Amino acid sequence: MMGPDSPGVNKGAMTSEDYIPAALRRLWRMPESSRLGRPAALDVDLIVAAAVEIADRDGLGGVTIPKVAKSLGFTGMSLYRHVGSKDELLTLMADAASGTPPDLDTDDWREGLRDWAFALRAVSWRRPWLTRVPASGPPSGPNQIAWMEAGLAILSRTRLDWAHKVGILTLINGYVVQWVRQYSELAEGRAAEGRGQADAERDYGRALVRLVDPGRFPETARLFASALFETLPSDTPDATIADADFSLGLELILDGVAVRVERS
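Taking the form predicted on its own, give the structure of this chain alone.
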């Protein structure tokens, strides 16, 4: 597809409907105007794959244009011929690393949204750096649109309008991102101390019950005096606790969605 800056294009005749920004063309891998000579030794896919590999190994903070270029045997300036900026690279990485959603075919919208949320969590849990990619706008890449399509297909079983459908998917996605980010940070701290989640929660409750003054914080004191932090055996797998914690918040969201679905 020819862009607005391509030779021979009458820019004055081009309408807003004809124009697709260069960053979106690269995100969707739209072909640029053909060039004579040998095929380029570098392209967007190679750059993104190298950047994702670095992020998987070193975290998002380890991804820089010079570092990605060096891993490919090129200079940083060479990358800018294919990727407009560091921010654009992050957007490309996020879409590529998200992959495509699994088959979520179900007639039960609640079960479908639950599976959708757990599938999203699995992606971010495998690559926690995804939760650190700055939001540059609404979903716009092919993989992100595939996830949106899967969610909208689930909600098509309801009579909700488009605004509510988009709002629900945005809410659940935000919950997944924040949950994974917080869980990953806490898990790193526990790993550094050599403790599992059950032991960490028990020690937390036992310490705070001695510090929280019932006269000043009556309800919080009652919380720490309860059996909540003592119920899990030390050998309870962290993944089991994580699933339960994640499900608790998710079911509260789905309860609210159910009310809206009934009203519609």
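Rigid core here is just the name for the largest C-alpha set that superposes within 1.5 Å across the two forms. Positions refer to the first chain, counted from 1. None of the values given here were measured: they were computed from a predicted structure. Compared with the form predicted together with another copy of the chain:
- Once the rigid core is overlaid between these two forms, residue 64 does not reach a Cα shift of 2 Å, moving by less than that.
- Relative to the superposed core, residue 53 shifts its CA atom by less than 2 Å between these two forms.
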Second form
There are 2 protein chains.
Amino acid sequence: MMGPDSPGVNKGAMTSEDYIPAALRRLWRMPESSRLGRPAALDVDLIVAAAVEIADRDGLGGVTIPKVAKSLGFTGMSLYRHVGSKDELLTLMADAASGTPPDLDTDDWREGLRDWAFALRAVSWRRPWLTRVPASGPPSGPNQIAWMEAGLAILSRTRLDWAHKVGILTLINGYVVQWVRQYSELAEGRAAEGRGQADAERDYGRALVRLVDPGRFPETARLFASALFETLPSDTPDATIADADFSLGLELILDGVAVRVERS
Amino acid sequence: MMGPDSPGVNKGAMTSEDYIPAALRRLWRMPESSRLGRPAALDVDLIVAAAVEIADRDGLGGVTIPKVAKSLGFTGMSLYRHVGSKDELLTLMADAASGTPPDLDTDDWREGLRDWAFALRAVSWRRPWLTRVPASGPPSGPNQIAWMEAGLAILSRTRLDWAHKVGILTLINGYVVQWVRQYSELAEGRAAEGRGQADAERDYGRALVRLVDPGRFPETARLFASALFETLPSDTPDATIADADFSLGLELILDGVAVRVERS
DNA sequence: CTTCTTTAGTATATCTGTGATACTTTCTCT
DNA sequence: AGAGAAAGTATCACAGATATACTAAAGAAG
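Show the other one: the form predicted together with another copy of the chain, since we just had the form predicted on its own.
Starting with the chain above, the whole complex follows.
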């Protein structure tokens, strides 16, 4: 997978106790030991920043090794000196773009978790591509750990056990990711092509309604016939709808958490 | 995007009222009108079945147009007669592989939703690649609609409004998908390379523990130091742990739903 | 200062995949 | 029979990931 010359693989040089995988070392920006040879013009931070900028502009699909390199004035292959693979680059981007969580220490765990969820949503909403980075492994970058730490801090006053704490944070995080992914997809579709896209969308919806046979799918047919899809798309301000929809699921989760907190 | 000859685009032939996008027509297996010209040896079902088989064996990444075609004894390009794009093929695969939901009509919504979630988990667990199909748009295939119908049927005896019903099903579905994605990733990693992978995994975990400075991340450090990660990996049967873990989040959601049901 | 070593960046090439275009084949209908 | 339509095929252009081997630039050792 990696050339004979690839970055930071000095595994043999350390005892098994000290060994830290290269990917982790880069994620945590551990200083590269040597000061020999030609000094580097590139580094992980530069590359990740350039990649994030492209993702912000063109989406995750716009991030390719050659494009990132070109935006920095280097050749594609140069990136591989600093980053193990494209997948690793995505992981690095995700951690960097997540940023550090805001300060939200409260005595009230419910308020705290709500703030945490809204903060997470804000971050993801600003960079919807974050929700599409294929998750490879548990959170392991400094920023993602920091978000987890913030969540655990909120729950630290409860008597929940670790499994519950982790489970709750994972659940909320997953909810936020899913919600943003779905909503941003809609919003992007709408923005994509002034009117043609909206037309296509409406056509699609209308066609779907026609395909859902009330005999076979009675409840779904009633759902489609309900006001839910008729009123939403136009009149109310978008943010209001979105907040209401987001809160619906979130508060439901928080109600569930409340049951556990009381029980413990 | 599509050639001048591409499949089923006879938009002009129908009034705007009857128009159904080609992708939807294929998803719902609407019969192709004409009986002229050379009869087709291939069809959507054959292609999708072949693609699913490959995904089952090699994962989603193993599904490429040429490989699917070759497994059927045709050239890559032939598939484009029956399927608009690779993305569309993925959508078709996802719907087909979801299958129809089991019968789970109960008077008890809680039991019903639990069964629904477990059934969904079983399906996803059997084909983990399902959880990695990039979701393009709301559920719109017949099988996905059928699952939604099953969920709505369970909730039909409650007085919840449509927004709540949809929100609850989306939440549970999202939870299942996330859970399976995470767990199957772990399991695949473990299976990948007898021991080397497990070693790498342990190294990774150990390294991470070392990186998490208790000063900066006190709660997380305590979490890592807790028994949670020490006991899990080996002694208890996997399925037991998995069920307990899955149920933790699920029951939490159901507790939240209970609050809403009572309130309505 | 020169030469050695080490590391950074580059050039080149392979492999794989998507999908466009235009061609050939094989049907049905008249 | 033969016209016309649709299915499948042959080529092709293009793009991207990444291995391999090379060139260049810097400090260290003499």
